[in-house]
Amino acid sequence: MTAATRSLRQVATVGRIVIPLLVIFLIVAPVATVLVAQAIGPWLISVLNSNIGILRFVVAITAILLFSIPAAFIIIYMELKVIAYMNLRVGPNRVLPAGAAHSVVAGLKVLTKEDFTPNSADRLVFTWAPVLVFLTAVMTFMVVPFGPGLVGAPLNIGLLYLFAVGGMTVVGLLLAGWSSFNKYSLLGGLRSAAQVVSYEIPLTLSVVGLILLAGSMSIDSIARQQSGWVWDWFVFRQPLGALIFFIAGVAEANRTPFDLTEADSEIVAGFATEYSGMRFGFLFFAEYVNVFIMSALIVTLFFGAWNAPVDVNWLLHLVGVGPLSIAFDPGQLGGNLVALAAVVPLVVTLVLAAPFYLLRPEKPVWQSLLIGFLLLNLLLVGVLGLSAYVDWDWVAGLIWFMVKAFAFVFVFVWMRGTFPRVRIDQLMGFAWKWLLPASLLNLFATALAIILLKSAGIN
């Protein structure tokens, strides 16, 4: 059998697999989706409307749990790549293009390792301490607004809840260090307690001036008061408070240069020295979840939350991009929905595939069809994404929130690759001698400014 014959047989085999799949995705799947939606759609909508409270709670909890681990993987990958480029290295480049799945594989490797417990450790506390650390990190997501209406629990005392739950992390770290029966672990736990207690005070005081300006402890309300243009953000009215919050937030997240609780050059791995397997994974993921939470809080409180720096919708309408949603009455279209779902994707795929087939007619037809199908999906995603951005405020808000939050995540990673670790005495002295007086100064200056403006009749 010649090489050409083998190639033809391989092409024919692949074609027999790809063409039926294209038929399923282009014709069978859209038609089946429309038929199922018409059959059970009204009943399903009535059930969901009658249990909207339970549905909202389940969706919020599920979304938070599903988002926390991928967010940690993305931040780990960012850290590996950014620090590698800062050191003139390539970084991960083996698992998928540019090593995109390297952090996922590394996380799975950690979770599959042996979960070992030292003989002298307190087994009950040793086991549950990582769970407490991870859950306190995830629970703070409940009051973070990702966009208009995209908040798990819109509490009126969201900031109080945030500091109360976030402060529980130190309890888990202290329990992990104490229960390990290891001097390095105990030192790491004690350091975490001293560090969090010291920096929790300026962190809390730094937002009191913001509360005075906003007149509310609701994080969602604070976010909405920053709508408009970039100069409406609270960072321009509370620059010192924003700086104190950022510095104290770095210490709260145990990030460089304040990562004294797990300083490998001094105390091996601190509170996590004796941990391995899944329990070490919980501690590891909680650290990166805290990085995103702290970035999200900085964005929400001082940098406009989900609000764009400019009125993007005004600019889109100025260039002629208006609402892109297609209003139609399903009852009026009737059975034409089935025909549209079957014909439109097929026709567009053929149109997009035609140039590739005409330019390279010697190639199999299924390759051109596959390229056309992929282009159809990219076009559909682009059109739907632009339409959703213009028509739905929560989509635009979510996009801006994520962009700004991951910009601050980049700053956290940048600091790790740049700054040296401080000494423990420098860490404690900076909190009590500099940050605490600065936060009190910011509070009194804000209160005095509010009194003077009210006495002058300016709101």
The other form holds:
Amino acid sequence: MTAATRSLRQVATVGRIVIPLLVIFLIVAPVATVLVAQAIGPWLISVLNSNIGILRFVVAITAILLFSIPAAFIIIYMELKVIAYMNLRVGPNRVLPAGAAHSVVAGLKVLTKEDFTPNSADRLVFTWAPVLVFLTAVMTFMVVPFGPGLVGAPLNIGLLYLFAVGGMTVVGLLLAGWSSFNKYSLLGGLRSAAQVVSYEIPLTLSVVGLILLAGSMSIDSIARQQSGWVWDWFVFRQPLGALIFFIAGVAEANRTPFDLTEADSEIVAGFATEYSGMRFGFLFFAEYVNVFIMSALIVTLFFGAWNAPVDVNWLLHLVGVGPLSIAFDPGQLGGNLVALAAVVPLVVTLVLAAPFYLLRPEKPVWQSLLIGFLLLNLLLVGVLGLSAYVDWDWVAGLIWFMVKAFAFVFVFVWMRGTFPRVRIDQLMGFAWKWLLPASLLNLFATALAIILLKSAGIN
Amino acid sequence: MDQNVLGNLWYVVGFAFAGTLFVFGTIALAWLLSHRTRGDEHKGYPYESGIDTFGDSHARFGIPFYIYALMFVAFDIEVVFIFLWALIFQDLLLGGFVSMLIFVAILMLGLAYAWRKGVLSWR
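Next block, the form predicted together with the partner chain, ref. the form predicted on its own:
Starting with the chain above, the whole complex follows.
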């Protein structure tokens, strides 16, 4: 108790009022939630059941928007920390252990900065350009499957939609560059337009081989066809296509070695020069989301999507178990649910807090209790998400997908740490003289292989 | 199936709407949180490395940007045709292969002409 009062004395007056209120809230809120759920639960379920389509849309858009924020923060932190270690520096190390919340604090800083429009800028276009850039990123997310069934909208023209919407980024960048009324911005916008437009062609042509093999433009179906062992992934049947897609993808996301659009030693910050505050924030938010989308697409199209590198069903069959699925219905518990809701958080918090207290006995007790409580909340969110109907399929799929996608994000960051920037003539020449013929070669080689295999009777 | 396609189209509209709402909501939040200062007249000038700007900032720029955009249009339309061809290739086989070879050859002729004319080398 003394430790708690001592640490309470250290905080400011506002904190002295807020912290007790917070503690009371943390105790009252779970109980209130349970009571409210008991009262309006059946009615709520019936309403949601009759509007399942709208519910699905709301969940999808919320999940995607909420996921894009931590994804961008993680990539920014990775970029700071990984490149720092590559340069034999320490990197961010102030906010939280190892500077883990550095990018979050940077994001909050951007939020509180003045959002300024230059006198001579075209105000309407200047405001809408970052919106367009971010919107294309969010709308591309719609067709990316995060796991079996975990997709915003399973369009049957997924690939075509992807490139159609992804190509709109050019419009946003061009408008941002033009409306700023700044020579650097104009040049940056034009450069990004020329670059994105040139690499769009090899990018789209490199997946034609994939469509030939899969016979479908639905990303979901392409992902499903890669299930099984690691050699069932399309990268082994389309190595050239995968390579071209990766190179063009790096250029599409405006990353090093193709980051001429914001070459800071040449044209300040390119199209983002005149931007400040949250509109600048959104331009860069969109860039990092685009990095994630590109990695996700490479994984989805060529590296097995959400599938594990081993045939899970084969392994299960070997052990002698059928396909795993666990169903748990919280409704069975009835009145015990309330008792559980009161007791379980308390016990689990103490259990989770214990190791932190034992490791650092010199720190105040409330710190380890807080960590325990945060872990409990994370656990509860996970358990609640899974409890209604657990199908291990999509959980495992999501984990595999995230691991693979962030592995490719790491490659993007790695490239930024090691490669020098190319010149603009090299950039454009490479797209038109090498990648375009190579992607066409890949296309016809794949088509020829299919014809030969069909005529030989092997499917 | 038709119902499903229509639902998915509404998803596109809904995502665009919700995304716009999210961006403007965040910008509004930033507007509430951020500080603003008036500054002097130089604050509103274009930032060109601290030097006062001269001439029109919508300056003239190189013609290659335009030519590349033009070539993009030609090849992007080609890509749309190739996508549809690839989708039904399993039924076409050799006939489809030869006709697409001719189609691409014509376009490649255009690329070779542009290459020969020096369009692809940046000046």
